[in-house]
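For reference, the chain that follows is the form predicted on its own, supplied as structure tokens.
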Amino acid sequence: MLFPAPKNSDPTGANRVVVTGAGIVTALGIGWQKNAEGFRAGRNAFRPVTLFDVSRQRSKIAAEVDLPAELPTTKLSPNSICRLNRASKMLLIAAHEAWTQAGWNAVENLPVVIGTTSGEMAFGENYLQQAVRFPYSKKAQPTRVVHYQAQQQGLDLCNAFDFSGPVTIVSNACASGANAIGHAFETLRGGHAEKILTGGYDSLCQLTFAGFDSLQALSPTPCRPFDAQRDGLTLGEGAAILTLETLEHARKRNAEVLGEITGYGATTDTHHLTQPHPEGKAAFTAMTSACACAKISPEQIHYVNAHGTATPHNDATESVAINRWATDYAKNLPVSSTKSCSGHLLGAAGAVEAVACLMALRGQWLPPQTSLHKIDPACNFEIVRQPVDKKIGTALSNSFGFGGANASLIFRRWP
């Protein structure tokens, strides 16, 4: 099949956005290949926690990272290297990948937009451990103030790659990643820069991971999205980030385009702190906003990557949302959570899920969702639960966090 060649902007002279370079990390490995990998079989990386003492809690199970022995070769001197914790790591090892997939080099006021919800939390319960059993003791106390702050990993990619700009971080629950990448899309649509390095990421604490079993929000067992006996999520850790750019920018360098974003919606679900609203208006409102956005219809969707936690509330309410939007064509509709493969990795989520939906889309395959068992059925949609090849061209990615924060992506196979 012939394609025509895209237009640099939209009808409306809003400019086109691509990614030309994606970096990714999760339990299931580290880069592209090893990652699309396992999201296309539907492996899922679940084992037991070793960071930390999960003794005292429900859940012992978690999605690790197997960080590699040492860290690419990056502009970072010996010792800022040394600072870096799981967290810093996993956010250079994907935008190293990123970085040199797109081709680029160092420039002057290149913006970050990087989401997490933690940051670097290990340190910060470092010391609290210090300062509670040595109170008298600073020995690495000022580092670890430093470097806890989220800003300072944002600091740190610019010193690794060389380039200065302005960093913003988007700390917006577990639609962190998704807000970042989006509004780095609107910041690039609307003109106001031509390339941006955005994403998300997040690390296992014991903090975060124990907060959120005094919730009983984790299950003892691997999480099963849209699972009729569901009973919580797992969690997991990682990191993406994507090279935007936009197509003006992106064809004068001549670069490779992994996938175009089209469409981002988001809103706020006023509801409840950890709750949404039973009929998923936000939800809907996100969706709808970002099919808006891209000026498609809901019809044109090929494949939907649920936020999908495995939470009663959470996935009754996805379902909810989905099945209004999509209407009648929801029963034609393949829906997945590739949470069910890598955990939910809370700021990172929605930036890792963004990278599975670009291999989904070159690939031509949908990512399943192996450990369902039975499907709730609130869900009038498909879900997919075996490996399958299929011509897919656009995808809608779903992140919903706690405190309301709902935010939709689309994006497009390139032609």
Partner chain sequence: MVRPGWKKPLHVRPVPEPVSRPVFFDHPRLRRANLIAQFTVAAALEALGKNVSLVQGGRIRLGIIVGVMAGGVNYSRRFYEEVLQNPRTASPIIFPETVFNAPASHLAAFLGSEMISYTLVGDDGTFLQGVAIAAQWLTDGKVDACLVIGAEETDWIVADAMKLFRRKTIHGAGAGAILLKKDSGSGAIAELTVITDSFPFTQSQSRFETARRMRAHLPSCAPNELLCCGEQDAAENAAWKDWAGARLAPKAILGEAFVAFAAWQCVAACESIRQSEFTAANISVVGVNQQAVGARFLACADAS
Contents of the next structure:
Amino acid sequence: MLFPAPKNSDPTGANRVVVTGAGIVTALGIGWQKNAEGFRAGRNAFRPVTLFDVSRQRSKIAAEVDLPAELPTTKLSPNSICRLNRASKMLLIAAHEAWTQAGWNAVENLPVVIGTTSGEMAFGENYLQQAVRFPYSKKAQPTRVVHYQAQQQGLDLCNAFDFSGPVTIVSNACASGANAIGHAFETLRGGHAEKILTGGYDSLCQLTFAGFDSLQALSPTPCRPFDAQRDGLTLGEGAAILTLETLEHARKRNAEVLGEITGYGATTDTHHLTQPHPEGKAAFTAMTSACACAKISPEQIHYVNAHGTATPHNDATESVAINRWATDYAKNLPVSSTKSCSGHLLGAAGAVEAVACLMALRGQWLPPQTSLHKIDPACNFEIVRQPVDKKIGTALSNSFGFGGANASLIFRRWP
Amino acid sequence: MNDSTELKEQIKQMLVENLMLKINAGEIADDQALFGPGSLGLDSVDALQLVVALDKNYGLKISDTEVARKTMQTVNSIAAAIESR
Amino acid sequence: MVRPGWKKPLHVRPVPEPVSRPVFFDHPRLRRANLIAQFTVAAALEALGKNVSLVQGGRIRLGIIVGVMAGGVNYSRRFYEEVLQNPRTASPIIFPETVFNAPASHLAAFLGSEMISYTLVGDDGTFLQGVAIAAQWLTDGKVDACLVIGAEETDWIVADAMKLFRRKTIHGAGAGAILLKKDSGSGAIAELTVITDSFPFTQSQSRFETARRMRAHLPSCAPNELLCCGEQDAAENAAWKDWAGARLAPKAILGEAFVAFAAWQCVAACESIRQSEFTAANISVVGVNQQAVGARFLACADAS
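Can you return the structure of this protein in the form predicted together with its partner chain rather than the form predicted on its own?
Below: every chain and molecule of the assembly, starting with the one above.
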């Protein structure tokens, strides 16, 4: 039953929640290894857009993924495999990596909680073009309708690994991935489930690219988060999936643990649909309540993976919020935005950046931003600009989005 | 109605349609401030939309944000920019 | 509704124009908002009733959950059509409103509510998933009250797509909302006692199987109990063939409005309990393409 809560649930939320599998796909590469190398070196994966025509757009670059020729073998039927488009394939690849690493077996009632902003938008675009150009042609339209919808991508995962469970799609703009992981974390902490497949995905599409360009939010050059002369974000695409379970469940099957999630805070900024309030109250409250949830103070956070989109508004507000939240500890708090490497993955950003934190904690290094020229004087904190090894125990990741969705997650190194 | 008055009427109609204003065109005064405190209450998204609308309807291309702010202060300033194009 | 390239129009069930201009229309955030956002705010304010001032005064920590399937499809379609003509002049005023969470965002801004808010995307069963999350937040003490809203707007492209699967379906628009609190204080209309598991439609589990398993999570038919269900759905009808009691299936009147329809089922159930026509109501949702999920509401007096 989804309600009332199961017998052994515990409203005080005492269950510890651990990560036993992680899968990731970005323009840096396919899989944990390639992405860890990319994030650690601060490699930027931007290139001219090839997926659709950008000749009349201000910006021409993005962090595009090179999809492999073959998908990993799963239980998906052959004809459903040939109906998958970009977003579904990236999601499937990331889920396969996490599922294999976790060593889960197919069970009933295994929840899926994933974030996206556009689902398989490319199919929506194709559907419209054909419906207008050839009003009576039904060719391939049914497949586009079914596989455009985000819930179908969730069901694809159930079919791929032959399990079943509630599929929940969270669409809170650029915070979707973080909200999805946060909701999975709270559901496990409260004993409403024992294990959850969670994460986020989004693929580049013309509608979203043209949308951000119409708002003059895209930079013509690779984005430079927290730079004094920053002039916009760079879009990217990809997916990241985590297999989360309660510590008790992981211990019972003595699974290898990659890291622990200890805190989550989520708020809403009601200032404007696309711009945060300059004082950053919602971001400040999200970070503060994530710390309260993890029962730690800002000084115990060793690295912050900022939302850091490199738009004038976001980075200014996030700086104010971090300065206020970290107080005088800010000056020795290392911060960086990995969007300088992977681009802004919208619905997948929160999930990819969660994996980046797990990589940093596991490898004991800080992901740098090599694209920064001159740091914005508003930042009282230190931006990680060169690859560096560092003993770190906890990391906080911020994700904010259109509509004022603000989310912060805290990760702890394991053991 | 001489040309410039007619142009201002068209501009007001363009403002109402493009910016989905909940008032009718006649209620906008020629010299009323469009942005900033005590004005029509437009914001930066409206400004971007106005730049696109001026390009589409009058071929007036504004690429620089400073020029845009000066040009789009009031219906009068918009009309002047169109006439001097 | 006109369908480009067709002589015959598409039949839809739109929301009629309001008789008098709603007070919330003048809020600056709603000036550029699409219809689905306006429906969302209207339904939410009605569900909140006198609690609106308590929320705006910061005396109630309000969670907001909005469920959609097609979502803000009107602006998305219009924006993409403009992009196809010329990306350079595609309307920046429309694009931000296309995000799925725009309706929830405008509602939060109208109420000045800065608490947690999720927008969920999925088929009609998504509404009950939202109610389950609201119940979890209330049980864990995360919020004092939670609004759950289902909303959809009509567009020719959605009606066109539906025709590919069910020729006779008529696409509906609108929103429904319910306000949930933890204990049945004064003014409680009905008590939520059950939300079944969500049984997804997968390769290994058909609609018939999931509908049957969902039905099994709800009690057998008892006198003066109501069943709020869909219509002409073979799987759902098979699952509920044992139900001899009253049924309410307003899809023929209100149209196929996905998550909004599931919200209306709950509103109708609670309203019939409030007017003590029935002492309990079961909600049956066998969704369009994702899941079978059900719920049960009881009259407050009987629940204790």
